[in-house]
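The chain below stands alone and is given as structure tokens, in the form predicted on its own.
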Amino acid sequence: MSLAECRSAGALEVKFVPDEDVLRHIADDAGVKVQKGKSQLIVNTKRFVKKLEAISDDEAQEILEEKNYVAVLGLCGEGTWGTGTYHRCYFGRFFLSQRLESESEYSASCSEEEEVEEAQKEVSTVLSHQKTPAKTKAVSTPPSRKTLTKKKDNMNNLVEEYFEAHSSSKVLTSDRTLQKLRRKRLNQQTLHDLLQKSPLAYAAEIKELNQQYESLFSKWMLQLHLGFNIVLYGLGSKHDLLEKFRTSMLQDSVHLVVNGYFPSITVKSVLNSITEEVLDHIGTFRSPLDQLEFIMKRFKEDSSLELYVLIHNLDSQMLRGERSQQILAQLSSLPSIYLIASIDHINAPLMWDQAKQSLYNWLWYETTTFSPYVEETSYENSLLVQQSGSLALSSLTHVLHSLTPNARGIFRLLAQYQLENKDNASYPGLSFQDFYQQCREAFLVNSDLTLRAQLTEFRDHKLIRTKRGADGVEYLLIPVDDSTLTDFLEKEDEDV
């Protein structure tokens, strides 16, 4: 029977369409002609599918031999047939589209749109699944336990072998060192003078910077006034911004200064600086506990006492212990001390817990000055410097300027009876009884228990070396080269 006569009898005629057609024109276009149909019709999906899956290949080859499937196709049919696979894919394809309509003719009407939308996506799955079996097997499964420790283990060996290619037994160092410049180290003095003379970058930016700083301090004053203490934070030097606010606001007012910094800067002196040169009180304590117990009692009973503590460092190393940052923040409970202070550490608010930023009660200032730290770093040992002693002479004279003036008579005392004896070679120092008939006859101490507490306090600040002699007698030294004591009176002698 030719193509035209298959056509005019009636006959069935199959079209090839591509598989994207075959899906949109089973699952969508079969729901829109039902949408668009006065009685919706409703595939019974369950039932075809249970139907479809129970048919097995023998099962189908024999109704495409009852059905004259294969002749109709091969007749009337557009193009040529490939292998079995091709055969079975659109036989499915045609068989499932002859059920699709005898279901969807004798189906009950059902008005839910969601029960059609559910079957279309059912019948997608199906199709899915009969058209590439294949794929269905090839679905990966997950690494196994064994696999992910294999991996792991040679990952591991890479990194090791990395590190033992680029290890050496050998430590190289450069053997190029300060020693072996040709030219001498410097003096402190002539490496403050040649930092001086260069010019400090953005100068005009960071004086506007501080001007704007200086403008808050009738603020500050205020508010130290209103029970709160003030902390200074930020980059760089904080030193000239506190000495601007000291020597602008509080000329006429009692205070003290407290440098951080120092080397041997204890919270014991600073206790002793307020008991001697604000209360006027000679005598000792036994521990620092009682000395502080002892000042808070007298600014409590005399309400008229006012005292304003400006602490440069405030975490500095030798203030930043439980111990010494306990009694400064009792120190600052109290309403007639004025606390400002400064930091620079980025950790330094570690320093305080709950009952200490209490006790503190702080107010916080950003005053970023972007300064260097010379006078913060003018102590610390410089490769640049050729020390002249184990103490060196700016800290030497840091450290007493922070004492009182009998102190400071005292410690000149015994520079000058040693420099007066450098010459002999077996000088054991100076003994404690002639020490302090010489003190007692310059009226700096008036008993030997002021002269102990006063040596004491020079102990604490690695000022003098104590030592007994064969005969029990106590000598005492100052541990610095006679030339570093030399230019140590001369400048005292220029001070005054």
Contents of the next structure:
Amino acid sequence: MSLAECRSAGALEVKFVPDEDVLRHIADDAGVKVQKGKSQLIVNTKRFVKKLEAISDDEAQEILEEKNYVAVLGLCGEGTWGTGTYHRCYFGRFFLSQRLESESEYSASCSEEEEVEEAQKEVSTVLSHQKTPAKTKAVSTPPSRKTLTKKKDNMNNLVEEYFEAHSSSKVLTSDRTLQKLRRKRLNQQTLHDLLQKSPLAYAAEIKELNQQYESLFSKWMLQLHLGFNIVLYGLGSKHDLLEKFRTSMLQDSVHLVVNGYFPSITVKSVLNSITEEVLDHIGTFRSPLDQLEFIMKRFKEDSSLELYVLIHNLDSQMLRGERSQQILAQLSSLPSIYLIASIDHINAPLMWDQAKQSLYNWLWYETTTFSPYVEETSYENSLLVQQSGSLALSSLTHVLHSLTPNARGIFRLLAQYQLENKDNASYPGLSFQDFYQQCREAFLVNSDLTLRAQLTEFRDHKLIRTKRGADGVEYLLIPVDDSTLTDFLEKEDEDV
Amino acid sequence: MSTRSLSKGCFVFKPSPKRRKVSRTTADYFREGNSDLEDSELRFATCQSLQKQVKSETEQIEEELNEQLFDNLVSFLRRSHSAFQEKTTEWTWRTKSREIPTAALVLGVNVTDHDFTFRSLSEVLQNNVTPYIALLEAKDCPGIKNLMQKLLGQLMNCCIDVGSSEEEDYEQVSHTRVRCSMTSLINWYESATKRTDSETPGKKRTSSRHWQSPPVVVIFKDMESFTTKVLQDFVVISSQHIGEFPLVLIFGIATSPMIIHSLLPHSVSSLLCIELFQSLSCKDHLSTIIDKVLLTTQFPLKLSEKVLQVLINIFLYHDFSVQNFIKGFQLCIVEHFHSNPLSILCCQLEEAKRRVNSLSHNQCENVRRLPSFRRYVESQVSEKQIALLTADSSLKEAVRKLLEDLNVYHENYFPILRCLHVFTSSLPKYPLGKQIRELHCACLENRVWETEEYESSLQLARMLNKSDLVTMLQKCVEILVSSPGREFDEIVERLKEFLTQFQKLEETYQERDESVSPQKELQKKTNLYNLQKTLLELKESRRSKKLTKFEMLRFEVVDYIDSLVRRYLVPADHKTLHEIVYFNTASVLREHLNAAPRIALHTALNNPYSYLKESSPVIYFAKCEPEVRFILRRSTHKIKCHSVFIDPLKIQQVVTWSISSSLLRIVSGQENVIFG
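Would you mind generating the form predicted in complex with the partner chain now that we have the form predicted on its own?
Full assembly next; the chain just shown is listed first.
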């Protein structure tokens, strides 16, 4: 049985490999070391075959319908991490070969390469994106025909053997990570667009659900006024609901919106915005507790002061601390501060002990909205998105564009040197003396003072980092990951 | 303005000053949330007044409960303080003794309510004893330095309260710079007391309120959570200075007084002169609250069995917090008045009667829709039925009468409940519960005399001894005499009669004792035949168990109590119009107070359809039951759109009645039924 066979088999019986499978492959049967890099796609829906036919190359995939986005991911995964599918291929190959026997004739003399070529012709339309030289090279020796026929004879035996082999095999940690995806990760915009286009299931029902919650608004207001505070829980983003509450009920009153999911939110900033913007107080406080005391005093003195506080994600990373919660609880216990908050973490109620709960005086409302956490997660990095890299890259190019060509050259030298040494784990950086030497040779600087001046510029923009080695020599490093640096250099080359 | 930003997490919105004027009041929100606008303002006002009433009542109860404890503490302070004043005169004695007077206040495990207790304690002390009070919490004092800082800060602030406003500024500036040590504390104390001494006569009032050279009271709210090192250091350091200023410590203890000895080594604890104070346990506290708030006719709103059960469960299994219980009750009040348009009648009887007169037509329809009222109409003769269903005036009259009945029912219910509790609480194993709340729940749930527990408790009651029975009867008489019920005179008479009978019985008993017992007679007789005869007789009598007079009387008493129970302890939901005064949506309460976010997430992920499914119920055609048809035929020309009629199918209301299609859409318990 050759791989070509597998491939032709794949053409006949094409099966869609879902994402979970891919994930499963990442997780398990890494212990089985088989032909690396080659696999077949088993896609069983004709519809899918048609679609795939339309794909001529890698780029074509990008214009795939967003519906198939996940499927595309699955394909990519299959294409590159073929080993994972070994056991399925094993079977697929097996009984497919029985069917194929009549149609395809194989001679023993037939070389592997030929077989591969032949098979590729058949499936080229389907799997053209896999047809890279690297891939074909990666085809390793398939099991011999003899063993194959043997196996054919006692299939049941084989099944048993298979499971025996697998049950005993130790589960090893897979090294197939997302990094190894040959397919480039999508940038945020593409991902966002793809997701945006997908229609929301059960839109009508969800809308109705939300309308139910919206009818509670005036009740919430009533209960807020009667001294309770309101906490919303349940699956789905409650951001929009609270936002609607804000726009419909709170337009005529002073209110504070706190985005708990904001990565650098602190209690201090919440208190600051109360003292500075609500109470118009100019001045600083020694500690948040002082500030809290001041706020409490002001609110107690002036009974006409009223403040609605909306906190999205009270249980966020930054606010879930004991001290923050204590301060917020004390704040909410003021009779003229009305707090309405949402929680999402499954263990969020554990934040509050009895004392805090009685300060908060919660009324719980279940608001399962099923809406996506778009806003809340917008600050987080997706695994599938190369977010941080692109940001760093853009800032790199941006800063360097405003510098002189000489300065750019200096940076290039450093970057190239760093990339040359990227495999060296203990690379300390380029020592200043060496760097000066190189720069002089490239006619970039004429004295070490000018170099230092340039370096100060870089350092101010946090483009380089200096550290002193054990021998007292100054080493220079660019604190950007290698891939970004490579991209940067490529881009520079294009520009020049 | 949007709340999305890459650089900011907090957004303040201020309305323009013009718009700020049109701010809405709480009453507006109350009205808005209601689908019916019927009398919402009046309802809200009733709700508010009731809430206030409950609040003041519970506060008063708490005050009363704490009074004893606080009195004891104050007298303790006085004693220790007088010792200090003596000490100042005896120099030698002062150097010898370094004991700090300490009050160990055992409060039990509950953090939230203790805050209130401590707050009111410090208020009481501030008003009567001393202005110098510091409340310390373990989480503020990780080290002795923080403790001293906190202590000085609090003491100097309360000094400001007494001092004049000019001194305030001075003090505030200085206390930040003061070195936090015992010496500075003493210096401060001396200057503070000197200042109050030299105060102008105009300020005499404040100083006379406190004692001469008032003691410094330091309260450790949660003694167990303090680190031992801090406590030890503080005790040792302050014992060095006890001669120079009067210091009194109060330890709040959650577990047992033994903890002091396990936290502090002997060398340290010997520096303390500890006196123990026990506060009321939270369970007793709750019983008092239930007794005084729920089991009275004072408040018109009542809680149904399930609601009460939810509240009690939250208390017993979650927090032991009486405050939360009261909060739950307050929520019940709001929910009841918010959700039930007829709650307008949930007020004192006279007021309610007056309000009945001004009920609108819609409200009358609401009354007709009440299941209990429908049952009532059903029991009336047909002419009356029609009158009740069609004429608002006759309905109003009936409602007035029914409300009165309900009021009388409550007036009778609570005293009889207490009487029954007197009996059941002394029975072995407490078949009907030890607490009156359990009995109350049992009575509300269904007919208590039909339960097994009641049966067994009656049996046990039939075995009570005389002295118990007499004391119980006396207690019952007391309860009934003190209660306002009108029908109790007769009952009291009867019970008193029983008591005198017991009294008489005692007298006759003594007489009987003198008479010869059969055994003694037996010894006298020697005739064999006679002996045989008497023995047989004895056996006979034993088998038939001839009842003594006492036993007969006991049976009578128990039967009488039983008859009282059957007459007065009818469950509330058998009463007409109970929906008006009983709050019974326990699910709402549980949802809002005792939510389960984890379960909500679980169901949302596992079974999203439970949230997403269409909420409109299934509509199908059903055959008319003969009875329904009968009623329909009889009243077809009377039934209007949205009318109500009574039926055995538990059909609740006619939603649409269209003559053209001769279709009747009826909403029954869960589903809509359409009759052709």
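Numbering follows the first chain given and starts at 1. Source: prediction; values computed, not measured. Take the two forms, superpose them, and find the largest set of C-alpha atoms that agree within 1.5 Å; that set is the rigid core.
Relative to the superposed rigid core, L305 undergoes a CA displacement smaller than 2 Å between the two forms. Relative to the superposed core, D423 undergoes a C-alpha shift of no less than 2 Å between the two forms. With the core held fixed, the Cα of H401 is displaced between the two forms by 2 Å or more.
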